[in-house]
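One chain is shown next in structure tokens, namely the form predicted alone.
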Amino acid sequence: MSEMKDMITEVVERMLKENVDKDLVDTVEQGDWAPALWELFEENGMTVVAVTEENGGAGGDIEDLLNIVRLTGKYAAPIPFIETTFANYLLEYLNLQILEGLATYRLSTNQVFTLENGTLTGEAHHIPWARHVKHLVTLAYSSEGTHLVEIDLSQADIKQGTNLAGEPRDTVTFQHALVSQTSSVLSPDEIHKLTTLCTAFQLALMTGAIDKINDLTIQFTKEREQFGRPIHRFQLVQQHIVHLAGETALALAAFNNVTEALLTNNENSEVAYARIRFEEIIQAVTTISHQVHAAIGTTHEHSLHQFTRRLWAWRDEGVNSSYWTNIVALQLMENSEDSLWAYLTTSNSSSPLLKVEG
């Protein structure tokens, strides 16, 4: 764990609290973003916090970075922070050169990009922020196997699109475009490791949004009055608040377990189970918050929808729970032979049940 974590999260939360409001978040739905906020992050070294000092970074660790990602999710910051920092994290992880400027990534195992003689051909949908950034880091497939490549997006044909929350999700097409960097052929274990890291970054972002929804809902119950008293005094509302607080606590605990597991290279089981459990958390949190807010929560004037719509969009992007559910199910079936019930009920700390492999 980096000793800088508390200081970093305090600085980042103050920057976001002072500079991000509902109107700024709304700009992303108008096709714009917040370059001034990005410059502030750059000036304070937050965009390279997990890059090693040898490569010009701050020398922090993945826990520092994931906590900043969590905060950008909590404030719905309209900047490509997770995209740029994760693209650089992938490149440095595979000993490639990190990038200057904005970047994005795509890690789907659908073979849409073909690598041949150092050029890339293919089309991919739902690339985050492609219209605003300079570089794309993605998986590509050659006759030798799967590679991680980095390519300049100025060579791409970009068709603009959005997700449910109005964030940029573009279609990118390359025709024999020159690749800037290429990794060696990735092994299945390396691809699984990249997929695991990608899921951990998604969990960080969603944890921030869940935390914010909890805060908004509690605040609303203190301000909204019915029959002469705040609605949090009513027993039914209190029941909703308790349920919401419980799910939020689960999300934060799962996120903390994931970051700790990543630091000790024992992340597989934590990431898999956390991602599966987040499906229930998202359903409960969005349902309860809109129930408590009633009609005002669905209006554009209130900020609740900025976070619930992002949660619904983010859970369907990238590596979703179906991937991890299949991994866990296959692991259980392979190890239980014909006695799944006995396998589950007799498992101990050394059981493969607690160590999900890709």
Given for the second form:
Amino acid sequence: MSEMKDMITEVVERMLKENVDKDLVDTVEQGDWAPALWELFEENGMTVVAVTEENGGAGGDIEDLLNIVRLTGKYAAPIPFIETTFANYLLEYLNLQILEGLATYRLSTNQVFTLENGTLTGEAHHIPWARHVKHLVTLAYSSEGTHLVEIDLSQADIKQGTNLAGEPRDTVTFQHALVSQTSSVLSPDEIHKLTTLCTAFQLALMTGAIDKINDLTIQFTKEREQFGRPIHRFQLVQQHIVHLAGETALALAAFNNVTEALLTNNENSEVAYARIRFEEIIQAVTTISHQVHAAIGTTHEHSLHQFTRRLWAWRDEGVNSSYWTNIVALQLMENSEDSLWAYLTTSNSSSPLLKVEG
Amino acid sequence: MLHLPTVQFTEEQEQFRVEVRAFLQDELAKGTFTPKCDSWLSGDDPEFSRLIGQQGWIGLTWPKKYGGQERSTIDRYILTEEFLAVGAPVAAHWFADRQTGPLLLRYGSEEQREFFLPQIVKGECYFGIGLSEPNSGSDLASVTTRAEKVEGGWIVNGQKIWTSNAHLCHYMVTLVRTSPFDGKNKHAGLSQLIIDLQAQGVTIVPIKYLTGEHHYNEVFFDNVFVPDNMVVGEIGNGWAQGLAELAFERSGPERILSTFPLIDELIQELKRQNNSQGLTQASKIVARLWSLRNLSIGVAQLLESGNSEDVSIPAALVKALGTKFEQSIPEITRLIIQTYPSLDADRKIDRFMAQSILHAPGFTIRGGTSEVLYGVVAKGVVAQ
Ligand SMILES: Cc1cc2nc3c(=O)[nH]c(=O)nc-3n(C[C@H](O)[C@H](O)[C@H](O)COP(=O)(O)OP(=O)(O)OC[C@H]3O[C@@H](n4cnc5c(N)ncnc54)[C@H](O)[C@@H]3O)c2cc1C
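Now show me the form predicted in complex with its partner chain; what you just gave was the form predicted alone.
What follows is the whole complex; the chain from before opens it.
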């Protein structure tokens, strides 16, 4: 863990607290975003955390970066933070040039982009923030195999769309557009590693939203009174609070274990377990928080939906849990240990991922 | 109390179901409406309501002299199921048909029945439900909107909230205090007034649902005059009258079928994909639906036979179980089939998923929260 972590998270949380309110988050739904907030992040060096100093980065490690992502999720910050930082993380990971300016990414192994003579052709749906950003980092398929490429979005035809939370999710079409950077052919193991990182970033974002929903709900049970007392005094509401707190604690612990594993390059199945478990966590947390808030929580005016709708959207975006259940199933099938317990308690074992493809 | 009657539909009833279904399929083919989930509360379309009125399908059970058809509760149950199964936009006339009509038939004056029922039946007169207030949700008896007696009527001051479709409604049955709150008997001193929403002093302010749609409203009363002939039943008896309404509101097919169009589309999609493993999983949904429907129809049968004192507990039970079921449908669906929920998606299942996910939180809240219902059921079962 970097010594900077506490300092970074403190600074970022303060910036978000002071600059993001319900109305600012709403601007995304109206098709706008928050460039001023982005500038603030840039000025404070937060957009280049975990980029090495030799590449113009601010230092820090993946744990620092994932914690900033977590906080952008906690405040539903209307900036392409996860998009830009993960795009750069991928590029640097594959020894490509990191980017100036805003970027987004697509890591689905659904083969829509073909790479031919250094040009890209194809159409992809639900690309986050495409209309607002300059670069796209994506997988592309040539006759030799799978590559990671970076391309300028000004060459794309972009059709605007949104997800359940009103966040920009655009359809992007290229016709023989010139790519700016291309990686060498990626092995299935490398693609799996990129997918693992991608899921870890998404888990960070989700963890932030889950944490916020828990805060909002607990606060509400103290403020809302019925039958002459705050509703947290009712046993059925207490049961909701305990369930919610439990799922939130599970999410936070899962996230922290994932970052720890990534940091020590010891990641084996942590991301898979976390992503699978987050399915239940998201269902429980969204259902309980709405039930406890009752009518007020179903209004657009209340901020609860800015987090619940995001979770409902995010869980079906990118690499979802069915990819990860397949991975775990495969590992269990091919596990050479004598017992489940032996498998569970073996760290650092190499996993049979070569056989799995998107 | 837990032994509910079974219902075998008669040949005429089966025939009626076929007739309704054919009509709806025809209208669907003509493009008269677009099917959606939660259509009974969020699908308002006055033109469609008038069309249903022309069919004679509003106030189906009411006396002929008020424009009704004197059909059975089971016939109405069948009709309602068919509307919900296809996701037809029946929200505009919904409360008037389900609640206000039966209320007036039971407690209203002859003058009120003659004035309101024929308009309701035509699909041209809509009622809102004026119960909740900002500080009175589950604790409904604590409402503070008050009516004071004046010459020839009452002067109302206060506020209602969450009034579904008040912006489309002509009237609202409003629960008000007609005598001061008495902590020892908080259910006393409440009355039901029919308030004309065009009356002077009424202000309707929209509240946006979390999707951004205009669904419910705040309704403010500033010295609104309500004539004596708009009091429903007896002054001071509003609580008991309101409770009687609940039996009609709590156990209908709309507590099970709000997300039925999604279930239907899930099965269609799995069939198209020839996905037998998915269908195996989906069969559990079908079995749950079947078993809940047995309960809901059983309660309808009790209402039909006039055995209504036994109805309130099973009715609350049906709502608690049924709304949890309909709320769970998008969650189960997405584990069976890959979807990308979006309100403006091209693929039907993605659209139904989005509608279901975004409206599901309300299912276990509107009409009394599950927590409150659990209390009612537990008390009732223990008291046996
Ligand atoms: C979509 C929608 C449409 C609606 N339409 C209408 C309408 O047309 N007309 C109308 O009058 N109202 C309408 N309502 C309001 C609805 O009736 C209320 O939301 C409901 O009664 C709950 O009240 P509340 O929202 O104030 O929640 P609260 O009563 O504040 O409850 C908050 C939480 O505390 C719990 N709680 C409260 N008391 C207890 C207790 N004693 N024991 C255990 N738990 C408790 C609740 O279950 C809930 O989880 C609508 C609501 C929705 C969501």
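For clarity, a rigid core is taken as the largest C-alpha set superposing within 1.5 Å between two forms. Positions refer to the first chain, counted from 1. Bear in mind that the values here come from a model prediction, so they are computed numbers and not experimental data.
The Cα position of residue 19 differs by less than 2 Å between the two forms after fitting on the rigid core.
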